[in-house]
Amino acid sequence: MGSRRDSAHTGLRAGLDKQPRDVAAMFDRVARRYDVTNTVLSGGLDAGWRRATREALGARPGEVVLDVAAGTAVSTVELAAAGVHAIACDFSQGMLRAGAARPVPKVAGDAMALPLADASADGLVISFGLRNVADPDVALREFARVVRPGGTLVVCEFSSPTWAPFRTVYTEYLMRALPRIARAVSSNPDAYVYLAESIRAWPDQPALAARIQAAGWADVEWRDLTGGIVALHRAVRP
């Protein structure tokens, strides 16, 4: 299930332990088809995704907003056409290659040690990467260092299903369809194993509230999409 010792032998998937030279090889491997591949995996729902986390963070025209974890920026196009400053921010240089016809600014970068000065984003965004990050408590309060005061961020992420026979059927989704989906569509199918075991190990929404209110963050709230398969967790820097 995932140890350090299968990614090194393999060369193909990260483990649990989210050693972030794994995890940063392992999306550089995906890199190449990762956005048809989400847009399959995830029946065309992740446009909306992206839709609904722009209009969760509300930011206005010419502000600044950190997009971390942006992977291909996609989601940095999603929340430029709000008219903010959208920056795109990945540890993963492959995937910043693949997305680099896309017209917003790209720096690399890890969560945990974000390249930027403190309080100098009015937001900050983080979608399906945080469940990723090596430490997530870390990052969130390195969120909190460089957001300034009144800033707000939104994490949009995998979550737990709240009808609880839709949340059996959605698990045997992530673990037997989904990695059999992947070898159809991915450059690397064997991730999307690791994909399945992170989200099944990841908090449910109350829990991951609490750890973001713990980082120093204010007003958590959060925002069932599709049935609690992904939520949106907001939040203020007082």
Ligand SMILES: C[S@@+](CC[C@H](N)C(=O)[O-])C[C@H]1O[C@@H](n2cnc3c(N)ncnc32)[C@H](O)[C@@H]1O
Second form
Amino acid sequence: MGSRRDSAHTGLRAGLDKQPRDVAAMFDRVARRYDVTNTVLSGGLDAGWRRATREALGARPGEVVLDVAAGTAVSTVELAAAGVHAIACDFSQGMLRAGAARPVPKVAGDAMALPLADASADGLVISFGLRNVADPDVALREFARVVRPGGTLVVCEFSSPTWAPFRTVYTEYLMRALPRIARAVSSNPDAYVYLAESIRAWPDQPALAARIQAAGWADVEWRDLTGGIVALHRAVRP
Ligand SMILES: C[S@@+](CC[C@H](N)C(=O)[O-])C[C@H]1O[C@@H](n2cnc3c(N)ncnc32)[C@H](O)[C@@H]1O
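Please give the other form, namely the form predicted in complex with this ligand, since only the form predicted on its own has been shown so far.
The next block holds the full complex; its first chain is the one shown before.
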């Protein structure tokens, strides 16, 4: 498969050497065309996934919600639409800058060492971000530190289609078509080879639920979106 050679250009191997500096640099490079590439690659489905994420969180107006790995804050403005005080947090300055015009507060910070006090947020969302964090288990424990008891976590992430024939077609699409389409629209196509590989290396729905629970969260449940291409995991801080 050509992807092995191509992904060397990004300096990243899915599930292996996700060094924070390399991840941030990769997102700095895709930032300029991140939003449009997302919409093209997902066939416009991303808007519905973001809406479902907001609904799964179920935050009430006035509550403080941290959107970790918020990137260009496209996920944060969707949360703010519910009247909550949504804050975007990301460690890629390039992504935050690309979303500078979005009217939500933004803070630079690492998911594994958040710049927030203990129990200071009512809820926390991470959309298409946890897969890229160097140590997702450390991040999940850090999320439990900053969310108050009774508060909610929602993880929106690519997952495993549940119907086996569809899963096969989808895997073919990921490994072959996605990098090709990205070459036409993205400002850093090689990053999308990493995207395909990192999705394949990511745990399926039950495995991710077990890791969320092991990190100190309770009442973990999930809902599949688009046949399991994406899964929303929801959990409560005990
Ligand atoms: C695919 S983008 C998702 C952006 C946004 N949440 C969305 O839904 O479009 C992933 C983001 O995760 C960020 N990221 C990865 N690891 C991170 C970490 N350890 N701390 C903070 N941000 C991180 C990257 O900089 C990037 O902006």
